[in-house]
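Just the one chain here, laid out as structure tokens, in the form predicted alone.
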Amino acid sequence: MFTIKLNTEFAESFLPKESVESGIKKALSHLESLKNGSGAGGEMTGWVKLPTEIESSLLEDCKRIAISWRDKLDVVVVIGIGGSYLGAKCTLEALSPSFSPNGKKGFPHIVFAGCSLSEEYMSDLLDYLKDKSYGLVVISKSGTTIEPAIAFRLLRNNMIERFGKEETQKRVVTITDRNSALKKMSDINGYYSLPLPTNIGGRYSVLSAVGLLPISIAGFDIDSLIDGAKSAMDNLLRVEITNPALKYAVLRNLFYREGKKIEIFINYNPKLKFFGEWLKQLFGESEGKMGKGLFPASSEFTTDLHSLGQYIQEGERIMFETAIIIENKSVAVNIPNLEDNYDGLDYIVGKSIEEINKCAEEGTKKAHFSGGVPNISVSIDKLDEYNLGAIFYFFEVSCAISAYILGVNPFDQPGVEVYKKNLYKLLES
């Protein structure tokens, strides 16, 4: 069951009506585009159908991976950067307890390596995995990409030290390109390796291996997250004007021709932090080049309010609000009653804390608009595997027709070489 909702309310009246008719109108050329692997960066679209391609075999190697390594290890560091971290960061932050580590009890903790190049952080992993056993699930198209190079360089060594050259084999996953430089290194160590699709870039790449495997390890149900972005692409990928991916994406540029500049997406749930950081990178590097693209940023309601909020209100007019909704609850707190009644809040007393979340969000919604911040909800059922999937799905298609608007390539992210270049020219000079 196709569970998104969009909702435009506090949104289109900021702009033309037959400019958003005739907007998604000439933009289901662009998801025809999409859909058929003709547009811009076609031959990186292995994503688009990869919820009814992926095969059963993949799923079950990150199954069994997941069981071999339960019982055995505490836990599992996965080292990667950008789009081989986030999308399995974003989930697990999702789905976990928020007190507990990341993962399900009884299965490894997950944390993460390879993402920066702090020296402090990575001083701290080595002494917290002192008197751990783990393992290492190393994700990279390359190999040789520096941060998760150095990651891997230092805890490979590590394991060996302490559990041996045999034993570190059985401890070592790889994904990665079946050409590059990790691939190789894995092959003569005998490490295990997975695919990493050739035709899939890393910020569209969390329903492959690159997601699929730490998600099974964490204890989740990667069946369920394929089943959700299965629901999603029946939905999404027909070419009519009622689709709400493409109507989302019209309404991002027709705001940022009106010179809204920014996106904010926010969320009312702490469990959703990394799913905007996720965001960020899947927006941004897919629209920002050629002097063109929304900037993408993530906001946490209420929390924020407290400190953006005021220039959200009040500020310069340059931005619009995508906000991620969560419908229905799992849990229920309810406000007791207090004899002194010493705050005044009495008359909330039998409410729960979701409850007043859920007027929050909607006296946000109100306040911004009257401020002159068009908002869009898009909105999932529930927190869970099934829903991640298909929102995944969700944004993962709208950027890509929002792209294709804009007119840039969705696909590639020439400007992330540059810093990379210049890196490597001072480390050698």
Second form
Number of protein chains: 2
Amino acid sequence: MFTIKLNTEFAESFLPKESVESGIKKALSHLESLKNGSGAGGEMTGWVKLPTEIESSLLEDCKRIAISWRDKLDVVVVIGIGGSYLGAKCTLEALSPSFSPNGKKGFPHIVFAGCSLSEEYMSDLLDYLKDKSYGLVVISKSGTTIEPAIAFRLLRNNMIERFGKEETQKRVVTITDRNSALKKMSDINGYYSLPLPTNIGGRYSVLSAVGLLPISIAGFDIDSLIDGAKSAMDNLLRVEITNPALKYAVLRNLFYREGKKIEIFINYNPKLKFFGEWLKQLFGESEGKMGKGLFPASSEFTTDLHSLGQYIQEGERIMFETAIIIENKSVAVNIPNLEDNYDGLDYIVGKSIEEINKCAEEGTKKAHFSGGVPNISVSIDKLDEYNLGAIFYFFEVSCAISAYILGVNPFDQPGVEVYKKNLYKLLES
Amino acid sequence: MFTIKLNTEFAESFLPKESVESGIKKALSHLESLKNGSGAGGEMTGWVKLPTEIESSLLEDCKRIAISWRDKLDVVVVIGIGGSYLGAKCTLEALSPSFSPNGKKGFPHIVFAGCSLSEEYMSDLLDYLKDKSYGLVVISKSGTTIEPAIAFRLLRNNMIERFGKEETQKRVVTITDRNSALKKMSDINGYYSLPLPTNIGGRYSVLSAVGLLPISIAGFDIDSLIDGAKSAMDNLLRVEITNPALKYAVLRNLFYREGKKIEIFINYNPKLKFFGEWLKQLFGESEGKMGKGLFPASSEFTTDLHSLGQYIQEGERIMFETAIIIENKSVAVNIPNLEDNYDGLDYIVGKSIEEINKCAEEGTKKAHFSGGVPNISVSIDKLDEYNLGAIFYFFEVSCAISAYILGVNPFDQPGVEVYKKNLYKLLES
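Form predicted alone done, so how does the form predicted in complex with a further copy of the same chain look?
In what comes next, the whole complex appears, and the chain from above leads the way.
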């Protein structure tokens, strides 16, 4: 069942009705191009039909590795940067306990490396691993991106020193392009390797081996993740004006044309904090080019209502909000009675915290709306693998269409290359 | 010694030289007003002379509580939201080990509560505390803000149930205004209470009891924190055109006038991630009013260079960057040799990771500069209590002056009240 709902009640009134309707009609052709790979960057649209085309042998492979590592390893270090870690990381944070966001209880802890050039982080990591049995998942399209390459050099040496070359073969899995330096090196050294499809870019790769293997090792249900994505695919590839992915893509472009410069992705659950990082990469890297694009920001409510909330309510009127809402909850904690009622909150005794949270959401929506900040919401039924699979897919499709409406290639990142070139030049000098 | 350095080499060339000079001259009077409390919100400038005026008995009190709790408690839950938790939280993340960002090894773990309305978070917290001996620090000016009040209701009940009323008296400390409901309640119940000064707002309170008590319990040196702030105060209250806090405040306003809409606070060390959240509150809440102000964002490099980096390099030209730089490092991890050099990185073997990180910083600065993004940097000597104290103070003074230049009151937050009012209305209906 497809549970994603798009609510635009507090957004559309900022826009002329005709512009929304005609925008959606015009965007139908972009969805068509995306589906048949005829748009800009069409060679990188392998993710579009991935939910149905993914090989069951890949899913089995991931689950097999997860099972064989489960009892053997305390920790699995996932080495990757950008699109090679954000999808798995945000899934883990969404589904794990708040005070141990490294995976399900009883499964190896997942930690990430190669996602910065912090010497302190690497030193702390080596210290943390000292008394632990660990494995490595190395994710890199080329294998030569400097951050993950440095981390892999260090951790591979450490592993060989501690466990020997033969045992290291059983503890390293690489995920890389079939023609990469990392693939060749894996073959020579006997490291198992999973494919990172050539036609899928990093930020659209969470439903490939890139996301699936770490998520599976962490104890979560990757079949359900893919099923959720399938439910979204069935609904969101329909070339119809009622398609919510299309409508969302059109609305954000209309706001951009009306002068909005920033889209703030908000949530009301701290477990979605990193989902905001995933969204920032997806949209920022897909659209931020040729001097164009909405600047993607993220914010956690209600905590940031006591911080950035002031700016949103009364600062420059240059933003709109897209809220990620979870409709239903899985636990029950009610407001308890207090003898003295010193805080004056006795009138909410017996309500659940989530009821108060929903009132905060309602109150915020109205306050920001009246303050001139349009508010879109994208809701899912509950926070689980199935719904995450669906919402990943929803935003991927929306983002690609949105970039087409904007007139940019959603699948390249020429600006990232400028930084890489400068860095290599400085290193070689 | 005052170690903060402001580098504007990659920023000033975007601006006419006269405008910087005349801007600084004009801003001198704002610093004067800040010092003598004659500017807007002057009644809330108690933080300006706090580093020298702080009572030594308060520091002793914090250290006494920290010592008495050290061996007795596994965990201390700090209840607070907005300015009541961001300062302590970002200090802890900056100074703790990467894989246990809850304080120094051998000291009680600090966790935070009352900073959201997430039922799941509270449920996870109660679960986490089940087999642990814990204490509570409750930080709230009024004591009636709904998020911390709900958390305190739940945790206080839980504590009384587990440890009894008498023992609870020894495990609860409140930090609140001397006339608040929470203070009265503390007196009646025999909870020790520290003052939250009436003339200091939340976002300027990290160097008061609000920050000092949690930081001290976590095992860090609050005397050194205050000493660092003193060194900054000695330098940054000088009404002189060479004052770097003044120059930074002027530059950001000039960029704003030139059409920049976003200031991105960046860092090259994941331990500063939460410092970015502190900055976002400080600037967003101080300046975002009357339809004005730069939108504050934050970003972590190099990780985000593989994400938002694309937008910064080639998206809309509406931002400038302010980088927080740590000059020196405390650990040593060098790039090791690799037999096969599959990744082609043998030419950096023997270099430290931090050297590569510095090259990344240099390369990024130049790339963003040439892409039309001005880049200011604020550097500290190393990441410790002393330098944190100094940089907190640097940004507080800069922010207040900047708001005066912008023509807004740096110390109120009328927009936050709109949300609170709407919430209470919905709860009462």
